[in-house]
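Take a look at this one chain, the form predicted on its own, written out in structure tokens.
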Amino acid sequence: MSELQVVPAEMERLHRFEETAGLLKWITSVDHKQIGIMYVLATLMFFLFGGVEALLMRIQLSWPGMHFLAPETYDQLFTLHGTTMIFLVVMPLLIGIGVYVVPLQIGARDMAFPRLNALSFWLFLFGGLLLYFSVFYGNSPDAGWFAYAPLTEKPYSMMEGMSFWCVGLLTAGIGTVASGINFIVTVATLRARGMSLNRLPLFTWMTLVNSFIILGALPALNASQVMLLLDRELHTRFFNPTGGGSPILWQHFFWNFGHPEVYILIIPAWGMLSEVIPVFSRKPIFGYTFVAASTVAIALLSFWVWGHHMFAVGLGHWPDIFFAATSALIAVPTGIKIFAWIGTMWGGAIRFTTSMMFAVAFLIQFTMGGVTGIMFAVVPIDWQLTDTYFVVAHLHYVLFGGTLFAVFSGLYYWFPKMSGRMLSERIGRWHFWLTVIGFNATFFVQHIVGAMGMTRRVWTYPNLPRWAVLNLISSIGAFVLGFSVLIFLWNLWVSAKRGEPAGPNPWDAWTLEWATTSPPPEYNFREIPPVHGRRPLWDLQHPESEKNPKEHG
């Protein structure tokens, strides 16, 4: 076995953390670990904002004919909630965890462009704050997170909040594109010696693929926001039908971004599952090559399916057939991942930590969301269910039951590395069960009421049979879900201060981030283990495995 690569003392002195007082140390930092933590903290703040908005809407919808909110206020909360959760919570949260973990997993000392990394974070944060400044301006966006024209155009929407929406998301979007570039260059140039692409940890691999999707998808949204802003403020007519513009053009631009965005919001979460499940099953991932290749297939197919969001607008017979076929086809590589994770657990010595419990719940709930997604690939079903609460249920089973369950799994897994302390497993189980109960109570019944014909984006609804009780159950579940989030935040706070010390590798994991201290020093590694396979720390404990030239793990 070759000797460890030792970081020279002069390099250690060069990268030693400069002592800076308090908050200024974080504001001026270019250390990927601090920036990753700031991403997580900022998204948790926006998560609370979006959660409060959701609870206010659920109070309004808890019974027919409620007047808890005015219709105009409901529209603004609806827009802010969707925008916040998609653009200011899920996407930057996944980027932030990647910023923290990816350099550690590949044996690098930082991102390729540390200052660009910091700029990306501040662009995201100020873009989000600019959006919420509209609340204090008294004129929040009110046309939905999808911002369909002509609802966003003057004179249809005189609310200046839509201009805040354009500028805020454009600012955050530029930061997201910069992050995508940074991830690609980091993985391409800073991998440890011996770490070929075929040996990348799957979280890093999926973050890399996700970065290419970001570069392909985000420019469509950024460009359309510029055009919408020009329509609103300089009276151009890209999307305004009164001046010869096309509202359908906005939908093409938006969903050309919007469906790849679905995979931007889930692929890194799949990467987290691909790290957590093998470690707590004590088995290497089943079908590494198939999991990696299926991610590339999904990335390519994600740009061919946007039209299934537009079956109801009259694209024509042949476009409907094409987008229906591609939408059904994308389920194949997704199913490969599900079977790979199940195959990894099959026969394994499973340890049901809180992280693993969230991973298993993800498999069940994301599969439910995927099945209802395939239903929308069937054009007649889509015509029947589009713009109903069935769509709301599907979306949340994918993005909350899928992505956020995976993120909870990943945070319980990597929190010891970030903080040096363990999250409480006892509190974690309370968090898990209340989340599962609250989530399913909130969104499962929405499948039923949606199939019964209740349209989404409505301020109130008629007192039809069973609608009232189903909506009441959904609202009660939302408050249970909100309480579970407070328990999670309490667990973070208490454990960060007085949790059990973690040590370098509390899970007996295999990837390089566990080869350094918890939390890592600024330079990450004093010694970088040699990489001879997909599980470098396991290789160190089993040097005889190097005699087998076949890739193990």
Second form
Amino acid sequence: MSELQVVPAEMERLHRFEETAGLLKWITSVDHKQIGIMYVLATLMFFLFGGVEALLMRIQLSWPGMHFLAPETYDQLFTLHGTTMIFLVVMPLLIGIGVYVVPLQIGARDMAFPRLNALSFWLFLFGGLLLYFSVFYGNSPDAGWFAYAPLTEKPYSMMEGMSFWCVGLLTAGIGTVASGINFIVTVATLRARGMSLNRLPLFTWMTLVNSFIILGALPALNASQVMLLLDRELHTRFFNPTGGGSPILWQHFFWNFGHPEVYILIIPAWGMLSEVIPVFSRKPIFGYTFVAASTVAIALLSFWVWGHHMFAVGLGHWPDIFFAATSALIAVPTGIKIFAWIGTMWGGAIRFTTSMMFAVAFLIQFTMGGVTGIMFAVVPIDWQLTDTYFVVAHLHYVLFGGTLFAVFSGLYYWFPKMSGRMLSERIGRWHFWLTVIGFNATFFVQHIVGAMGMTRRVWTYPNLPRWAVLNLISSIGAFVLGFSVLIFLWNLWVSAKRGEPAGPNPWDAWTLEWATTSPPPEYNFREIPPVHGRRPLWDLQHPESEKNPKEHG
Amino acid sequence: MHPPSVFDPHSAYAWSIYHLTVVVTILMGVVVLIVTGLVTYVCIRFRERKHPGPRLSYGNRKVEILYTALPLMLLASIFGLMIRNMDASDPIQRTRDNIVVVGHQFWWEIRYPGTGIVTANEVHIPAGKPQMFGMEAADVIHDFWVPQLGRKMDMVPGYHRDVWLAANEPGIYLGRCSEYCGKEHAWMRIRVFAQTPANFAQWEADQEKIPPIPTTGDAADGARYFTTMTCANCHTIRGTSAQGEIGPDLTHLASRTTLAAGRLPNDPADLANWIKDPTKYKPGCFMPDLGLTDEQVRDLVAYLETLR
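Same protein, different state: after the form predicted on its own, show the form predicted together with the partner chain.
Up next: the whole complex, starting with the chain shown before.
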């Protein structure tokens, strides 16, 4: 148990460090745990912004011919909603949980570059606030989250909204790239003794793989945002057809970032499931190597599928077929994961904690989002359904029914570690069922209304047969969903105050973050257990597993 | 009128896509059912209360290979179906355009290169005859989508695209702009009138005529206002000095059923309301409130109603 020698003088310094207190300690913090928690809190704030934007849109769409919002307000709301949820909620939330958990899972004292870590967080926060400052400036971005030129060029977007979009996301994006570098160096250099790469906990593995995607994808976005900004402010002509530029070039650049981005938004969530499902099934993951390798396959393929966002552009059949093939291929490693999780549960002793329930709902909802994704990889189907509410349903099944359900699962799982207290399971049940009902009511009907011809990004729509009632169901579902978020926040609040004390390892889990107190001290571990396999804490309880080569990885 | 539904195909192209959509939807439904079934079974059979002692297992290489290979085969067969389908849904051989549609913020310019007819927002085609549509854009990206007749096609400024569309039988087919193009994207709707060949020929003959300029009554005053006031800066009426190219061609305005890309029905009362204050009905449109008096509006409407 005592592989790590604690130097007394070192301990002395660590204790002195603990004495600083208050808000200043948070603002000046370079501690990965505090930064991780600040990420979660900041993204919750943006989540509320994005949620309110969604509810306002759903009021406007609840019935044909509503005049609750003006068209220009609606356009700003859907742009802000998409941009917020993708860049200021899901991506930083996944990074933030990674910042908290990854060093603990590999038995490190912090990230490799703690100050860079803090810089990443503040760049994200102020990038997000800069984007939202546009609201007070008088005009928010209004050209959709993928900002197609030439609608975003000065002649068609005279106000400064789209410039705020460029600058805000550029700021946050630099922080994201820095996070990617930080994760890679952390995992490469700070793993505990004995933790070889093939023993990495899967959440850490997937965060590592994800960081490489971030390094490949984010610069494409940031470079195109600089070009767009130059077009807008200095009259260059990258994307402006009147000066020899090409609007299609923007689409290639953007989706060259945009589709890897979709995987950036889901891979760490898969990592969370790969922690939660084994622990609550009381079994190791089914087929570790396939799960780990399939993630790498997705990372590599993700850079070759962007063209499936552009089937309707008319690039020609051969480019379409190429991107259809790569997009269909990427479904295989995704399917491997779904079946690996089911295989993990098979033969287990499943404990239906709230965390596990969110994970189970993920399996079904994410599969539904996945199969509609395959439909969009089938070029002629895409020719009909792209840019309709069918896409809106698809992407919310993946990003909400998938990623956010996994994040809820992960937060119920790791909240005890972060706060030292358990989240209320009783409130958790309410939260779970209301989320499932609200989510499916909101988005399932959008498949239907999309196939019936309702296009996305319209502030009003004609009263064609059944459109009104389907939209009304969707709007009611959205309010149930909004209410479930309030219940979740209430759960966080009361449980942080009065929740049951968690103890170091409330779930009887196996990875190193559970080998220290909850919450962990600044220096994370007094001593790090020996790592002989993929489940170090299990090995401690089951010394006989020493002999099992499969535990060793 | 046929609502713009993917499930209501009226051309060989749309049928072809419809068939593929149904097949793939069924296959995907089966996948969802299998996964849901497995998850449900596992959750019931292996919950802790029923199955307290977990089996220690790290995986099973045969099962792992199986769940890699089976999806791959399923996807490969869908991919095969798709390849066979693509040329039927969107034939690659091209002919000269029958119709060129140009997307504008927020209306459609429709040109018939063969006859020189120019109209707006309402496309007339002969039923049963495949039409080669040319797609262009005047400002930002638009997308022409009438799902009953075939695939959608983006209209990208600086590019020309061609797409085959057809309607098997006469009828009115509703469609709309399908790529977000700005404030009034929602009110950029399309009507396609598929007509019997005889009716279509009649329509063509009517459209080719140049309507006479009225010489008496309110309509005569209206015609004078139109060509001497701001109207002519943006609109064309063939046979007059109004040759503006910003807004829709109004040569045969009264022959159309709707105004402002589907925003209002085309009757004298709505036309008057529209001229008085366009942005009241379509806040993002570029036609301004011209501050006309009620008499001027009455005369203009009287004139425009003669443009059959």
